[in-house]
Amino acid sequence: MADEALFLLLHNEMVSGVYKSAEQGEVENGRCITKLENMGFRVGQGLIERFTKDTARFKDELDIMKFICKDFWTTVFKKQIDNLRTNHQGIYVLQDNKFRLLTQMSAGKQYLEHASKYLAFTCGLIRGGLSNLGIKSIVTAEVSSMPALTSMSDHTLKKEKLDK
């Protein structure tokens, strides 16, 4: 329980720190999300290395995504993804109906515009984990109602590169 509170506080301070430095002119405002995503990418790479060192190889992309939704997400956010969908062409949609990093924010619609800055680190986390498992991807997140998170991972990049 204490480690969860520390993670939430650390995440909030990271977001706050990056945006405060942008206000002071140290970082352009548009680069804040990129900076947070890059932090998440590196953390995701490290976590996947640690979590998969004793696991068998994955058979395919779907097995990797199941691992991300069950084991990885459970370790980081203390619960599994609520829903995983795919079109079987490289696009996966992950849904978490009570995303821990957004539950501290009010459920009002006025906070929806601020949600993106709290999701950048998580997008990087997923992208970094997938990258270390050999999948190059684009990860995006959206919030239509608080605290539900819908994250889309597009792996069609990898397939296009192989075709060329």
Contents of the next structure:
Amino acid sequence: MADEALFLLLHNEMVSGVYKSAEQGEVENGRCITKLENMGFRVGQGLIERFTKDTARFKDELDIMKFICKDFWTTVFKKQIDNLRTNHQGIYVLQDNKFRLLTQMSAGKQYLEHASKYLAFTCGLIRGGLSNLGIKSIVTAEVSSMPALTSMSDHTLKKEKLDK
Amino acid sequence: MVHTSLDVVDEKISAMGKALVDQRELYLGLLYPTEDYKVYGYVTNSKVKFVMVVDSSNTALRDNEIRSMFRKLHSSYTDVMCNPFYNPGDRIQSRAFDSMVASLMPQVC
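Compare with the form predicted alone: the form predicted in complex with the partner chain:
Time for the whole complex; same chain goes first.
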């Protein structure tokens, strides 16, 4: 129980820390998001290196996405992704109905605009993990109602790279 | 020689994609033997390739030992990757990693 809270608290502190340091330098919102995403990217790279150490080689992209949804998500957020959809052409939609980093906020529309701050790190986490597994991707996240998260991960980039 | 072996590694991986499920191990085994050396390969899930070149005359080294050496190398590499001061893609300049590699050497020679 305690170790879960630690990650939540550290993450909250990190977000507010990044935003506070930006306010002094008068930097716009987008740069903070990028900063958080880059932090997530590096953490994702390290984590995936550790997690996949003893697993068998992955068969294909879907296999990798399943690993992200199950093992990776369980280790970071203590639960699995609720729903994984794909169009089999490189777009994957991951849905988490009770996203841990948002459960502490009230469920109304009040904080909806602030939610994006708390998603940037996770987006980076997924992107870093995937890039280390050899998939170049774009990850975006959106929140429609408060604790639910939909994360889109799109590897059209990867396909371009293969053609060259 | 190491460079040529990388091509063999790629061949093996692409062949393995179609192969059976139980053949998806990270350790690739003997890549190819030459007159003087044997070349072994190992690929992590993050597509990092390790190659080991061993003297052919050395018959004491069995497959299992090579595998455990690669495992050690891999876990040591993982530690380097998780070091926040290491930038992925840079040359590895870690004393712990170097000493681990050095400790593997006496087994071979």
